[in-house]
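The chain below stands alone, shown as structure tokens; this is the form predicted alone.
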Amino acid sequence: MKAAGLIFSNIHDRNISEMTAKRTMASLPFGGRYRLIDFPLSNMVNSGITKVGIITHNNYRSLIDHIGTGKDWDLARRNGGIMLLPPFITAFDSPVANKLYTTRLEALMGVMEYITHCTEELIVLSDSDVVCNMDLRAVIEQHEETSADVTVVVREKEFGNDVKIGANTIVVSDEEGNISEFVENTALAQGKCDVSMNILVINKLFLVSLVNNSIAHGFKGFYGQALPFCHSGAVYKTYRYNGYCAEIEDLSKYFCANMQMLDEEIRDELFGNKDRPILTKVRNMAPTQYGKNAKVSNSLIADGCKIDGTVENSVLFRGVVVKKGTVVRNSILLQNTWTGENVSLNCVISDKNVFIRDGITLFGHESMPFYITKGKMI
């Protein structure tokens, strides 16, 4: 069966509000040269999905700039291709229109016209805050073999006292993968549980029925209300994913996920598969310049940087400048960050176009990195 894709770009913006004040979660920079949208989009394209809609809410200018026509993902097509789906506001009263969505279900209600016009029999839903390299063909194949209405991709997660309430949806299933319950409030969860990765394969007609049924009953929640109460005889299955996965749930998780890219094994698993490359917008810049005082170890350095100081265990995006005498350790410097001389940074996240004056010392911790907002001068 042919499948179309839908990606939610704004669903989890509040989880990392420091960095999403002027951008969507989907356009959050990651790993030196990527954006978070690159991972679900590449997973779909590498699995033969050539029609993808990206559901937006607000702050999507940088997302439009990054996606462009979709040519870098081979989605600049006459038929299908990529389409941004902003909120549809009309001059007429409607139970769906004239308001911005706040939940996953409301987001689907707002793009019903796109869904109903899809000629594909399956819809693949994905959030944009999960970093992984997944073969969605295997998920679709299992979905067809089991004659499921909905297949939810899950992974095993161990819960403790530090897990936030509602941060994950627990999926309860039997040994054959038949889902019996969705538990959204994880406050009391302990030990190992299967949690949804918010990647689903769903029959198009079933999805249309689910959304219409939710509108009729005034449902707001996707897992808690829409799925359990749509059809009593529906077949819900799980697909277990065991590969690398990083969920960007807050600023510290964003920091740790970027730091994991310094691990060669994780980096190779995520980016080393030639059959499933992670695609992104191509930019042509000059190579990085290393001065005579430059000392770099265990770091990811993008092109266009100028380094004349010390960089250790860090991720530097395009156009970063590290002056003489400056020491950057365990930090993430986004595009066009400029550091003066004799600066000391440790566990720091600097957003784009940050300027740090000479002699400044900034220290954070991996559980609470020191964050510098976009365009800030310190």
Contents of the next structure:
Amino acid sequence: MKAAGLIFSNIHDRNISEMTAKRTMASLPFGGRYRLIDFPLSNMVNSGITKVGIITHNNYRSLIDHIGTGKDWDLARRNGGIMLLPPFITAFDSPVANKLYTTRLEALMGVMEYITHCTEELIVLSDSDVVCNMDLRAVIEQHEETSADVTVVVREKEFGNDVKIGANTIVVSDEEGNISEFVENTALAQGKCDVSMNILVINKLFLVSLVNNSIAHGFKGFYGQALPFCHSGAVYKTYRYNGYCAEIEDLSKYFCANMQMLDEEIRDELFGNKDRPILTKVRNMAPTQYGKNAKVSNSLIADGCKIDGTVENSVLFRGVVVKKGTVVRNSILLQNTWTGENVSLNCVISDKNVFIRDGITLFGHESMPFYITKGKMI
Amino acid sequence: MFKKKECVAMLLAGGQGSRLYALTQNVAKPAVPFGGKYRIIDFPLSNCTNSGIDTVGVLTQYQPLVLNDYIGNGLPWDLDRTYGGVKILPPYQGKDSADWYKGTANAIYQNMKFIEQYDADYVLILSGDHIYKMDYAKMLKFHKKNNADCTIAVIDVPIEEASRFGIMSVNEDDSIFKFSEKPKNPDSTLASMGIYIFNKQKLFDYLTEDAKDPESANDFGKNIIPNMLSAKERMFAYRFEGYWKDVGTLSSLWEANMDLLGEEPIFSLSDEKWRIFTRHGALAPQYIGEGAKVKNSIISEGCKIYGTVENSILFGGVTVMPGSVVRDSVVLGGTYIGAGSEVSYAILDTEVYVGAGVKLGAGKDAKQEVTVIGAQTKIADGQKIDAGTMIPDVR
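Return the structure block for the form predicted in complex with its partner chain; the form predicted alone was the one displayed.
Below: every chain and molecule of the assembly, starting with the one above.
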């Protein structure tokens, strides 16, 4: 394969600080059995990429646990395969100067060793806050056909009052996809604009020189400084993505994106493609058991659950227990959430290993889901 | 690194399981799916792992493709070891002779070198025909304590069923003095479970002797065990208590699946202390649609349920369309059940396509046999399949 992958696991942690206190954005559970990194990782593997580095920053225990040897993505390889790239601090003075990186660019500086040792001609960069099933082969193909140095995957986004400022980078390009500008300050944006999905294909040598230039000039911003600086003489193209995509910008977006998994069309697009399955860590849990009092409708349920109550419009992760008389509506219950009898939940997100005693009622609202932290006993 | 293995397990997985008929047309019996995501062989393999036995030879012969693929490098059972682990042992061509495995004993005889290379003291013989959870380490301890030459695991069965099994008659110390294969008038209720532990050297001696006898059926139950008994070797019965089910027939396979249902199931798969491992991929979670009714059932990943499912076991990727009813059935992976169809008291093999408005089988009170549909069978819209029908795999 001529491309290697590089995934940023922590960059968007702040989006959803409630849930990333003890995990990376990449290891945020999603859709009943997945974690966010499964999407970029599967996209890469399904496009024939067999070498992937994962850049971490902090709180990456859960990520290490999830990735393991990489076997579940067929990335336990003697050549290439998966590699976690924890923060790299030298004992001596360095551009990163004994502190953890704070930007995308600094993160890249920290893994220059890995990048320069790649024998692949192309590097595919991806963040882990976007849920999509994308054929990266097509992106790489376009990248090569247009002899681009950088191809930025963009999607159309409607800018209005409810869009979080600074969450996206607007990419301005002409009809042929030649990029003219990156706009990071989106405060004045109105109407439909192309935004970067933070999925990029870059020629390896170009990336190396871009990062070296940035070190020399003390740049901090990737879109704001480094890319514009290296633009002269280089070809920057956009690749337009029109498929389903959910961006996890905050807790309510996380809630909505999970709820979208109840939509058959979206589910089929994400998980129904036989050539591009979303792969994840396989655990050995018994299938889900439904009791005599179970009433379940419009819900996505992982293996290992025991359900004897009512579940509606909800997403249940592995090993969730719903006892008799309990009603779960419009909620997301993460792994091993245990509910007693006659519990009532609506618009609740319960993190892993939450224990809810008999008879408790908890209601949130779609725009403000009630979040219960990991391991909490109520 | 090449340390000795105290006990090596040999799993006899070459059986055809001809009484499972439609389900074993293309797979060996140990590879027959069970319990929503497992195969029968997961049970002895997981038992080995949980008992600390990390070297398992799997003897294959009949239709080994699926089984070979399934076991692979043994990773799901933690049996992908640098030294030991799970190894597939098919019949092979030797220097002087080449032969199929003529019987259970002959299969082990032909693989004595495999056991030898681990310098094992004990050999555990297993079969891939039963659903049970058993700690072989305890049995081995019992074997060593008795200074036995052979220990046979036994289970107490009702006297009226005893004539279906190999029956052991034991002394007070559980040493065996008589063994009768399927006796008409059983004088004991201790049935052999087909699980043996032998001292390696004793086993090798008897296997070698047995191989010389052209009249022999080369079978453990028929030859080796009786020969050892008549030579007055130290043989003991190890009493096992717990769930143990032979799934050799279609109705017993169906029953064993049903034993998993209920709030306190007769046999549980979700025991954290004795996990049953299995190889499976990453299918999306199951989706239970609006208007679906699911009761007292076990459903696996990748299923899409829009109809009614009651008292049933559904494997991965099964689709149940609106208005259809699945009752008292075992539905294997990838099967599709069309709108308005009714499936009752049936076993549907993998990737069966049931059209719309089909009526398949009758209620289980109808005193009929279970209805069985072989893999990849297509049943056209509006067809009626009588209870007890068996449609074999057409491939």
